[in-house]
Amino acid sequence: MASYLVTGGAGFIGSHLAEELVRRGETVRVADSLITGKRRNLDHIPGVEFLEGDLADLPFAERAVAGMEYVLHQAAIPSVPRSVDDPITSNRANADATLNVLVAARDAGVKRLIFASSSSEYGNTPTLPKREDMPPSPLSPYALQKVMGTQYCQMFTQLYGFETVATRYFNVFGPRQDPSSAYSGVISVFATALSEGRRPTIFGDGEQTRDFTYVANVVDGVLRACEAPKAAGEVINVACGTRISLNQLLAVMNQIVGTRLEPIYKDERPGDVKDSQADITKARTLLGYTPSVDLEEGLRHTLAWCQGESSAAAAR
C-alpha cells in the first residue's frame, strides 16, 4: 500500500484517479480549493482524506504533501477561455500553485510527482500527430502556464534530482465532467444538450479536430507513470492517437442518443487550437500504455451518465 496525494482531486480527472487508487487499496489524500472541483465528486469513494485549501499558499501545499509517497498534481483552472478572460487568477492556480507543490514535494521527500500537462502547449503547429519533442507554441495564458509547469518539472528533475513526469492530456472526457460552465469541455456540453433535446453550440465551423480521450485511459497512463523506471524527467502524451472533427463528433453522439439535432455555429474563440492529435509512441515505450477505451465506448459511458444526471435533476 502506497500513499498518494491527488491535488484537484474533487475535480473531474482527479476524482477518477482517487476512485481507482482506492479501488486498488492505496491510501489517498485529496487537496482541493473547490473553485472548480465539487465535494460530491468524492462522496461515493470511501476512506479519502480531504483537505480544502489553496495550493498557491505554500503552507497549505506543505501540509498537503506531508507524508505522501506520490503526488498526482491535477489541480488547475483547466480552461483556455477562462485564462483569456482572467489571466491573473488562472496564473495563480496553474503556475504559482504548481511551483509551490513542486517545492513542497521535493522538500518532503516525495518519491515522484506526476504533473497534468496539456496538449494546448503545442499550439497550432501544423505537424500532426504532435510529438513531445516539438517546441511549445502556446496561444493562451492557460497554455503558457502549462508550459511553465512542464518545464519546472523537468528542471526540478535535472537540478534537484526530484523525480517528475509530465503526462500530457488531449481533450479528456467522461462522467463527472461539469457541463454547466461556459468553459466546459465540448463533449460534456454536447452530451447535456442532446440529453435535454437542445441544439448544441459549436464555436467556429466545426471542422477543428481533437484527440478525444476517455478518462479511464488517462487514469491508466498517470498511474503507470508513477512507477515506470525510465519516465522520470520526461514529458509523455497520454491520449488515443486519433482525431475527429466536432461536426463528426456531434453526428456520432446524435446516433448514439437517437437524436438529429443540428448545431448552432458561433464565432471561434480566441486561443483555440485548430487541430490536435497525439503521437503516443513514447507512452507505449516508456509506460507500456495502450488506450483501452475507444471514442465510441467512452461516449456511450458519458452519455449514459449524463442522461442519469438529467433524470435525477428532473426528479428533484
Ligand code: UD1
Second form
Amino acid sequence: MASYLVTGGAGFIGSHLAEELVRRGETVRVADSLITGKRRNLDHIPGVEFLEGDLADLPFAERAVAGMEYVLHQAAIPSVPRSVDDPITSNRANADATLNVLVAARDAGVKRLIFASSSSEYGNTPTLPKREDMPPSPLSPYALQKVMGTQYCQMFTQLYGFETVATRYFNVFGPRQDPSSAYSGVISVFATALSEGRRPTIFGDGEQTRDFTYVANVVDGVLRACEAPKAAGEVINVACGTRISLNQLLAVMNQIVGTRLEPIYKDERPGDVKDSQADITKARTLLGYTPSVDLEEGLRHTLAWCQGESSAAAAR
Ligand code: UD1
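Could I have the structure of this protein in the form predicted together with the named molecule, to go alongside the form predicted on its own above?
Let's see the whole complex now, leading with the same chain.
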C-alpha cells in the first residue's frame, strides 16, 4: 500500500484519481482550495483525508505533501477563457502553486510527482498529431502557465534528481465535470444543454477539432506514470490519438440522447486552438498505455450521468 496526495482531488479529474486509488486500497489525501473543486465530489469515496487550503501558500503545500510517497498535482483553474479574463488569479493557481508543490515535494522526499500538463501548450503549431518533442507555442495565459509547470517539472528532475512526469491531457471529459460556468469543458456544456432540451452554442464554425479523452483513460495513464521506470523527467501525451470536430461531436451526442438540437453559432473564442490531436506512441511505449474507453462509450457514460444529475436537480 502506498500513499498518494491528490492536489485538486475535489475537482473533476482529481476525484476520479482519488476514487480509483481508494478502490486499489491505497492511502489517499486530497488537498483542494474548493475554488473550482467541490467537497461533494468526494462524498462517495470512503477514507479520503481532506485538507482545504491554497497551495500558492507554501506552508499549506508543505503540510499537504508531508509523509506522502506520490503526488498527483492536478490542482488548477483549468480554463483557457478564464485565464484570458483574469491572468493573475489563473497564474497564482496554475504556476505559483505548482512551484510550491514541487519544492515542498522535493524537500519532503516524495518518490515521484505527476503533473497535469495540457494539450493547450502546443498552441496552433500546424503539425498533427502533436508529439511531445514539438516546441510549445502557448496562445493563452493558461497554456503559458502549463508550459511553465511542465518545464519546472523537467528542470526539477534534471537539476535536483527529483522524479517528475508531466502527463499531457487532451480535452478530458466524463462524469463530475462541472457544466455550470461559462468556462466549462464543451462536452459537459453540450451534455447539459441536450439533457434539458436546449440548443447548444458553438464558438466559431464548429470545424475546430479536439482529441476528446474519457477520464478513465487519463486515470489509467497517470497511475501508470507513477510506476513506469523510464518515465521520470518526461512529458507524455495521454489521449485517444483521434480527433473530431465540434459539429460532428454534437451530431454524435444528439444521436445518443435522441434529440436533434441545432447549434447556435457565435464568434470564435479568443485564444482558441484550431486543431488538436495527440500522438500517443510515447505513452504506449513508456507507460504501456492504451485508451480503453473510446469517445462514443465515454459520451454514453457522461450523458447518463448528466441526465441523472438533471433529474435529481428537478426533484429537489
Ligand atoms: C483547452 C485545452 C485543454 C485544457 C482545457 C482547460 C486545447 C486544445 N485544449 O481546451 O488541454 O485542459 O483547455 O479548459 O487547447 N466551445 C463551444 N461551445 C461551448 C464551449 C466550448 O463551441 O459551449 C468550443 C471552444 O471554443 C473550443 C472547444 O469547444 O473550440 C473546446 O473548448 P473547451 O472544452 O473549453 O476546451 P479547450 O479550450 O479546447
